[in-house]
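Presented as structure tokens, the chain that follows is alone, the form predicted alone.
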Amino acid sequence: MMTRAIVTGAAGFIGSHLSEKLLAEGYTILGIDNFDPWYDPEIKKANINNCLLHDNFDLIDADIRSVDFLSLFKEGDTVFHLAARPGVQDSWGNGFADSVENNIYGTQRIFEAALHTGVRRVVFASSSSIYGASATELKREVHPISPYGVSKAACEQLAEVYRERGLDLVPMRYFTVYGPRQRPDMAMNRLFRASLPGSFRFPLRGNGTQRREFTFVKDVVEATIRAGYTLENASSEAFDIGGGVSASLAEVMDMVEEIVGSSIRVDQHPLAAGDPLITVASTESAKELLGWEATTSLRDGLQEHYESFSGSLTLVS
């Protein structure tokens, strides 16, 4: 049965794609976003423009740390909780306070309100960062190596607490998401920017051999919707959502240069703290229980990302 969807972080990278897809499938959506100036709010406003034109979409400009969720949530709602303070490197030092307030405290407020209002399910964004350096083919355990990873692991622990009280919760461990509307601080946007005319240079940390399971945003959205509506019985299972192939940053840089037709300007930096050498998703559970697996190749996803990026340079300059 179709229910109203609540999307936090609706104007963000993943949230705006999720909102558009849900609207296309006939859902009514209440989007929540505070247009945090952590990066240019005008980018987020552009992300959500198409949704705002839709009759079945309402947007509330509000902060998850203070908004009255008890008055917004209704029995039977499905909540997709994507709002967070992102960024591994920005979570060190004083930045951890923002990770705690936005990621842990904000998430706890959503779980609490969902429990008391009869929300049918909460699907929330976790991260491969909870694994730290252990998300490999041979080893897999929750062992974060950054404050950001700690904040996301804490959200999953909170989920266990609220699941014990009867709340239906599904954690989604996203692996290095890329695609149109990616945040300007993320690697793919920076690579494309550094390959086009201008003075911007890509800050290469390490020698480019670090490997990631890059995951196209539209595949992430499909998995997220299936977790909200197709999954029959949520359990304590958290789903790894990965693109299917682990590629090195150097390999990605070669693809970007091929797509753009020019070299990437690079500044060399030491490998950053909290940056694992490899991440590999284990998507067997997602395939079995969600009927999902990524369908977008890295090369095709990068091509679509570039076409979107090159068409919106005025927003990311």
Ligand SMILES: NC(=O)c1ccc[n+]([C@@H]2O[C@H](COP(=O)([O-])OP(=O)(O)OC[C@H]3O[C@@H](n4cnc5c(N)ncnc54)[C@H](O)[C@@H]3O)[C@@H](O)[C@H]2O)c1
Second form
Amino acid sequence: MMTRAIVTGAAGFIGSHLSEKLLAEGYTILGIDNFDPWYDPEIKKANINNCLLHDNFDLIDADIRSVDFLSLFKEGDTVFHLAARPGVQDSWGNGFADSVENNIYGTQRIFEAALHTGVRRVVFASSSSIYGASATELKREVHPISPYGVSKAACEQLAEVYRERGLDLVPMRYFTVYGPRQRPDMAMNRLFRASLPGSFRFPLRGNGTQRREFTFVKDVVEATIRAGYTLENASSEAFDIGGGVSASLAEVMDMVEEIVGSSIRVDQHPLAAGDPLITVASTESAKELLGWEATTSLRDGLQEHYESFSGSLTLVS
Ligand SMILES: NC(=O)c1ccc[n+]([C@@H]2O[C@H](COP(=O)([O-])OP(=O)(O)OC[C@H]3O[C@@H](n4cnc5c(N)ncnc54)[C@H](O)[C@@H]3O)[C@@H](O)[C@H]2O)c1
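In place of the form predicted alone, the structure of the form predicted in complex with this ligand is requested.
Full complex below, order starting with the chain above.
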């Protein structure tokens, strides 16, 4: 049965891709986004343009911290909750207030409203950041090392609380997502900008040996839709959504230089607190219960990211 999809953070990087794919699959969507100025809202307006042309898409410019969800959610809706204040580094210091309000409080408001309106399921964006330094093959436990990671771990704990009250909830632990429209603060976006003509320089923290499981955005979207509609019984399972291969930043830099055909301008910085040295996803549950695994290689994903990039170049400084 095609239930209506609510997508929070619909104008963001992942939310806009998710909305486009849901529309292509025939779903009706209510998107919610407050066009938060944490990064340029013009980029977000461009992200959501394609969706706005579609008859089955409505967008509300509203803040999840205050909007009246009780008048928006309907029985049987499936909520994909992606709105958040992302970014590890900005969550230190006074930035944590924004992580708490947007991530923890905003999520609690959604769970509460979902409970009272008969929403059938809430799939929500968690993060590999909840593992902190422990997302390796050997050890994986919820042990965040950044305030942002703490905020996402708190959302998962809230999910436990609301699950006890009968809400159907699916946490998706996304591992470093990249691809067209990637946020301007993220590594691949910066690497392409620092290798294309211009003056932007990539702020390299450490020596590039830090490893990430990079995940192409279209693979993330596929997993998220399966969690919303294909997964039969949501248990207490949280899914690691990772691209299948962990690569070092230095390896990614080499690939970007090869794809663009020029060198990356680099500024050297010390390693930053809160950034893990390695992240490795464990995707067995996603394979078994969602029938999902990433299909896009890092090389192919970077190529597609690069090809889309010229269009967004004018929008990022
Ligand atoms: N990009 C990644 O690699 C990654 C990794 C792990 C988890 N995540 C999570 O996935 C989700 C989407 O991330 P993204 O990279 O697309 O980020 P994004 O910033 O591009 O998208 C988030 C969107 O949410 C909106 N938003 C923020 N606060 C809001 C509020 N209070 N009310 C309404 N809308 C609000 C923003 O305007 C933005 O359009 C986030 O929850 C993020 O924490 C992302």
